[in-house]
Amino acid sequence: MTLRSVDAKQMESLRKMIPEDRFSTGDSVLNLHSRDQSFHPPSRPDVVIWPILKEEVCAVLKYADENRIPVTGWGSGTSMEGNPIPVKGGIVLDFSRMNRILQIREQDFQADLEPGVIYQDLNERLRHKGLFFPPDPGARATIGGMIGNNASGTRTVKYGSTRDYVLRLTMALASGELIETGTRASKTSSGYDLVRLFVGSEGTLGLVVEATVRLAGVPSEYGAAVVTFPSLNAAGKCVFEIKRSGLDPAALELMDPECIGLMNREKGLGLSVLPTLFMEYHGPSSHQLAETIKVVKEICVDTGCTGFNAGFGRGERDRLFRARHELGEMILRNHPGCGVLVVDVAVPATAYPDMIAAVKEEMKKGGVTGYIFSHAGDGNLHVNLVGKREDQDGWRRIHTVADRTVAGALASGGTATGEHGVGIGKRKFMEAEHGKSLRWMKKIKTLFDPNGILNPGKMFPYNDDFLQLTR
């Protein structure tokens, strides 16, 4: 099937859709949305629409559908992979106006989200009622991002990530029909659960134009713990140790010693330059979590670590992952006219320690500058490689750590994205990680969505001259 760019006629026809106020074809509009925070290259829409009723939305994607144009999701920007870049242009649907907090239900720890709702400002509203909204992926997302990309983030170890908080999903389809999947109950046993095959699906099936959400108490009491090791595979191996032990941690954070570095330079920490854990637990009592500190820090010296910190405040707690969180842009800004691929997998608890080495080796072996971080409870490891964006040769040495790391997630049992999503860069290991499956998502795909105009070019691996990775 042909994707067709907007012409003349269908622009204006859009036009009369949607209030000149949220409507642009200006150059500065369409470069803000031909691009992620990811190294991959940008793509240029033909037009970017605000909607701010799920009629808008759903007027937009008849009209697209019948016309055979391209429609892009966009939340805030913020993804890994490429997901939001709309590679054959045609039309972006930006939710950004679409923020409102429809109902908060405390007493049934829920909340109803439109997909423009940033999730810190969620949690700020929230803040008084004792509630929050848990998965954490450290940038102003979207919650119809965070619902697209199955987002996570620091506290996945004891949270679990979006798809574990969404209940119920008012969904756009391709054709401009509006659907409901899920219930505002607990739990449910009722049918196929489209709730769970909607999340993560990078707008490829439907864009969320409503979602319920479950929230969870504010913990009592938070405790932490900075812990330094002679070496990432001691950490990795420590981390086994305290996943096997039950604690519970509620954030379990490696990273190697040039992150440390970097953090020390810019926030000021004055940590020691080693691998280290940030650790995080909740617990309802300061004692209880005293005693949860005490098992982790003998499991700590007999993992062989070189120093234990722990008993930070809230306002210590916040700067440290204040910093964790902002280790992206760090890495940029240290070393400018240059590119950073992130590779993001997650592996088995037992393959992690082993990943990690291995991960260091090929970086070495490659002459590769890269700085390995990750969402250590949950087997998440993140490797951001940087070279300047001219040296060829450099690139080529870069990708092929990324492959090779890719290549040993997948046959440790893991995946080639944790929590990024597919997207652009992805898309070549879907068949070795999925095999035959891969056919059946295609099919889902194709009956979601026959004419292929939702976020066309992501998830499965089409040949197409654009994507090939370029800096």
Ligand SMILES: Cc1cc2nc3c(=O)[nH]c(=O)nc-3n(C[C@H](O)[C@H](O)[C@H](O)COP(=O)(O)OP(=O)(O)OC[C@H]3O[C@@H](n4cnc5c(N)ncnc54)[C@H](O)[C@@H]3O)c2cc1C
The other form holds:
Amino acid sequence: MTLRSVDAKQMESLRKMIPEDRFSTGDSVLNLHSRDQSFHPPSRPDVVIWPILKEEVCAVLKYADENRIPVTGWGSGTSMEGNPIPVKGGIVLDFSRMNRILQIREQDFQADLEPGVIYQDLNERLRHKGLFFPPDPGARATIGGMIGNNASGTRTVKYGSTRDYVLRLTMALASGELIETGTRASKTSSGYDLVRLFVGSEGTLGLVVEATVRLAGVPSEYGAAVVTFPSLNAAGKCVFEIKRSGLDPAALELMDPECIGLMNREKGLGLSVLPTLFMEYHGPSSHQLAETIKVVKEICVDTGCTGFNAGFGRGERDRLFRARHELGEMILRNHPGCGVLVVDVAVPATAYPDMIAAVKEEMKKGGVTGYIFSHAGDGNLHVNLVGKREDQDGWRRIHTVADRTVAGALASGGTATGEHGVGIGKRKFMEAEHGKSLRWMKKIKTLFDPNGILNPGKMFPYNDDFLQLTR
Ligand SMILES: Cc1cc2nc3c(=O)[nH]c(=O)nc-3n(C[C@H](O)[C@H](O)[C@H](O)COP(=O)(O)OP(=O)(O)OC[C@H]3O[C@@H](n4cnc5c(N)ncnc54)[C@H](O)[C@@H]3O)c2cc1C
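What's the form predicted together with the ligand like, now that we've got the form predicted on its own?
Now the full complex is given, and it begins with the chain already shown.
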């Protein structure tokens, strides 16, 4: 059963389903939907459709399934692993115009959303209600894309990832069938948890057309600290001690001196160019927060910090974290003509300091330029490895560093991807990470999408042989 690109007759049939202003085969539109924010090569779809109704999504899926045409969901295209790149062409369903906040139920701490809602826009609407949606991947991501990738962010260490906030989903399946799954209750023991299965499935099992998400109360008080260390290893050990102390940081981000140098240059932060932790704590009162920061300082001093700066106002704290969020873009700006491979391993807390030391060593051995900045509180290590696009030998060395880092993470009981998803780049590690259970994942895929039309070429290592392998 081979997937096919859209032929002229099929294009006409699709055109009849969707108004002209939400249907495009124009070059610039196809190019825009051919790449995400990763180094993976672009691949154009045949057509881009912007649905605004669930029924339109279902009709397109039904037609595509009957005609074996690939369909890939698209949010904002900010993925870091090629997740929304339509590697087999076909149809891209861009959800950016299906972006209504349908209902906010303040008293239930819930919101009903269409998939194209941008999470920052949701938080802007929630600001005056004293509520927020905590997962914060930084880029202007959509709820559908965040659900697709199970996105996380700087606050995940305290609040959890997207998966922890999805209560209910309306999914359009490959056949065009619409199902609702989950509950508005805050807990349930009823049946298989399909919501958790769909979250993180990268649009390979179905497409989100509506979601009910949980919201959190905005904390009364915020406290931030910037702490420097003589080595990354010492900073890593401090992360471990803070976690062990039960202090419950709301952000615990690690940056190497190279990152701090970039941030100083671009944002004029004037920070000491040393391994640095950005921390944030949330609390009900300034008194309680002051106590917390006092204990944090003691731990930092005990683990050998060289500088401890707390007591930032809200504006300064926002400036620091905004700079942290923009690091990925700063790295690209400062390396014109280069591509970036982002290592995204996550490991148990005890393995974290050794993981940092190992990746530094690998970079040194391979002569590879890299920037370490991490959601350290989650044991999630990001290393942005930089190489000139045309330097084949350089890219071979970059891949060696990345592969060895993933192998080390898996050996310590960790994962190849903490938050960016499998996409294209992490497929090769799936067998090593999941062993026999990968075969069961394939069976699930076949059950939901027997013709393999949904985001083909992703998630599984041998996607092209996928149907033979699973039948
Ligand atoms: C500067 C920068 C910083 C980032 N920082 C972080 C970070 O801290 N943490 C983090 O987790 N990520 C981070 N990311 C990665 C990215 O922003 C997130 O993965 C985000 O969730 C992607 O959302 P999107 O709307 O761009 O989705 P897209 O990239 O468009 O799509 C993501 C996946 O979801 C699928 N999809 C899209 N819409 C739907 C739908 N309606 N139903 C089902 N599947 C769908 C796509 O097919 C694709 O597989 C960062 C990216 C950038 C550029």
